[in-house]
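The chain that follows stands alone, in the form predicted on its own, written as structure tokens.
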Amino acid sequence: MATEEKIRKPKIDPDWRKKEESFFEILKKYPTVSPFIITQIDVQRRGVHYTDAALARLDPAIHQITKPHFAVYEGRGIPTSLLLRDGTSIIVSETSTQTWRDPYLIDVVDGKTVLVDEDRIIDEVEYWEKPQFFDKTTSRGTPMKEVLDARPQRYSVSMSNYCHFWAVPGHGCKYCGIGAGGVRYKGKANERFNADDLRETMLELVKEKGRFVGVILTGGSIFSGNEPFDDELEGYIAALKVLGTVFETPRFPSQVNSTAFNRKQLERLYYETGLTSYTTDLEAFDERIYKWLCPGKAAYISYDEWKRRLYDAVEIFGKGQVNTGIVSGAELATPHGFTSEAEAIRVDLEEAEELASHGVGLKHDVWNVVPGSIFWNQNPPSLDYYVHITKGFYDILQKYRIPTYMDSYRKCGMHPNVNLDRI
């Protein structure tokens, strides 16, 4: 396991608050954007730190717990993530506890668990509760929490903890921490799920009535097969067939987030399983930056070909059932990213409109600096940039009447622009 010494962390800029508009200024600047969504964005952008009082409220019998790699927590568990009062999920990973900006503080004030910045309470928060199946094991002795992961609203299947792009020097995505430092996920372990484990865990999961509204399957890219990525495709098909055995309908709320499959592969994915929706992420809405950020992807599938495969997916799955996204902010990384936030916003929105005009849904993930990634010492953009992108993407979805139900706050909760549909 990586130690704190092995995971490099960027140094906080003591003057960062003087260089950009504050959280409260942004609230006033964007009155039509929910303050909960703005809070979600900024917490994901800056990360959090937990006080001893906040950690004392963490109950292993109730909450999902993550074991962090940072010595600051002295080996204790921390909450897997957070919920705001309106149900908005804040995806705060254990790696995003220190950035160029001061992290938010999770503390206890007057008996309430709260989000704090500069001694000012922003809002109450809750810790994610774990599902009941997390405490059970399969007949093979596998802990079910290792078979399926869960957010408050959905469960997920991790198809592979190893991305083959990292097997080729220089081909890993630069914002990603999976393989950059060799500290985790090294090797090809767990590239295939166990069908019995998955089926038994699903039978326990469906007993928890009303909690989960969908499943997502995702994992690292696998090159091999008769055609590139055929083996990756076969894994998804096999897993979806197992999942389908516990449902009475031929199709069930589900999403695959994978490499961009070609048309023949997409048709197999749709017609041979009960899959309802499909995501494949371009990661950047600019060909030059796509090649720089994701050299492994670009080596196998060109930017224009990735887009063509998205358009094919819309024809197969239907409008409103296909998404693509970006790691928003990574396109501003140095030295080859955009030189201004205004330029990044303009290019992102122009390409977003092109994609949406072909029926492709839009989403974005808030980039936080991941220790161990190639971009470990980069400085993410301002809160204003993120809120502008959030509103811009949502407005484009509305313009082209692309529904958001495949990745809505009820099925995911991670993407700020999609979350605006709950308001």
Contents of the next structure:
Amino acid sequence: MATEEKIRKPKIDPDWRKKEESFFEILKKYPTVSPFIITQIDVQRRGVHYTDAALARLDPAIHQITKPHFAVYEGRGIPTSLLLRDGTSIIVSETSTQTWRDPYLIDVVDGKTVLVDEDRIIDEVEYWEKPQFFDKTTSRGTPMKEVLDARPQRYSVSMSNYCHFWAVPGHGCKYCGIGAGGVRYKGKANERFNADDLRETMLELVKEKGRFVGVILTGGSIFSGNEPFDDELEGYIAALKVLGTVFETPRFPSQVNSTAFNRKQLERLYYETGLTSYTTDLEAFDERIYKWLCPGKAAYISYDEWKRRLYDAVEIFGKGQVNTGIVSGAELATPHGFTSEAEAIRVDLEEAEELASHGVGLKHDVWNVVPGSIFWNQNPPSLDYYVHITKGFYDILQKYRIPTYMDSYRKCGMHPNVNLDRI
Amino acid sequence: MSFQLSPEAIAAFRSPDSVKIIATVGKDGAPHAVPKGLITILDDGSVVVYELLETSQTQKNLVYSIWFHKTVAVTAVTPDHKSYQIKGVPQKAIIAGQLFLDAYDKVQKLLGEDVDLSALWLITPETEREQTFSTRQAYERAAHPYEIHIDHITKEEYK
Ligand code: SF4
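Alternate state requested, the form predicted in complex with the partner chain (shown: the form predicted on its own):
Zooming out: every chain and molecule, the one shown earlier first.
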């Protein structure tokens, strides 16, 4: 088994294991929560490091590869993400090695690629395989993998690479690395998607039978237009129309994850395209925290108005076709976050219940502390907090009978509480 | 694979003429037994179940079984009424990658392009039992000779 010597750990707390319950203690504490989902959560929370043996198993002809930012890999590509034996994806990147805890190791033992912690094998893992269109280019010379991204069963469109909130000092969401990095696209040819590239890439993608079950369209917020966010809306409508040309049915499995559109905008999005589901993330289930974490969003859309727009969306798209999420853990960031995990959990679950009682689905992301984000130096909460939130959201969705297929392990994979809803 | 299946069971599961059944339990504990067209045995002894419907009860129960290490049972009944039951725990759900795409292609060639494939389940066998009635009857009679109605042993002249 490999050592952890080469892992970059500039500020790992040497005593972190003594301060929280271990993975195995949490497995015992939550016997009705899938061990696979607890594994997903903890690996997303702590990150991974690949040994040389694990990287030697990466085949550029087969696997989806990401170029890491950190020198520790000496320029070599690493797997984009991982798959567990039950089909659960672990959406994890090398950026997570910035946390204050030791990352998991991906190693090779007895010929198997395995997830390891403190020399103990947790389970087997696989690397994601790339779709065939990733090796092709459009007639404009754009690599198709830059037009559409892929996970094991879903493809995605980045409608806009530049989030306008970053144009106003202090308006970017504090946990966000996309927006901060997206400034480099401002005013460039690839600031938004290109319709010709998208059409050509879709024509290649649909030749791959059995590969995909749905698409998500997302991107940075665009507050310009006749009404705020009209230009963002036009972008999604245009992209959905391009995607829709390849399907024989009026609607096709799809999700837009955007800024919260008003009722008129939502009706246009639904009636002018083949879109089936809609997400707009509150990011925090508390008004004070929302204003602090997402000042740009809050400047345009109040917390209560965001919720009202979600309720409108349920009326338009239907129950089970609309959800909202939080960056779970960020509500505990310093200095203005909750000071105890118990308080954060109580507030999150109370608001989750309120939203679900209006038919809004729930999801949460495990907060990945991203270099380049305002919160780059913070530390996510304990595994116990995450499993508690996961189970809490799942139980509320069961209580209000809200289906989760729109964001399932196939169509997203990112959200532990939704991944739990497979039984 | 440590547990070895009999050649007869392997042949029964591999035969397209056998009827195959899978029995699972879910989180409510209720049994769910259904015929499945596509169940076979790989060369390494794993049972493969092709689940065609993502939203089916069997799919939910197989997920439940891999998560919480629950046993499932598959049975093959041959045209001459021999039957073989294998019990085991799901080891893997193949939902993507080249193996899945090859299986997807196979399913569509066999059953038509209208048919979907949700997952290819690999089940590690832990026990095998021949369930052919005459075999079970002989076994149970030998093991429990006094657990029958007495008319089976009453002299002919007194019946
Ligand atoms: S809206 Fe917030 S989270 Fe989304 S891209 Fe902009 S800054 Fe990032």
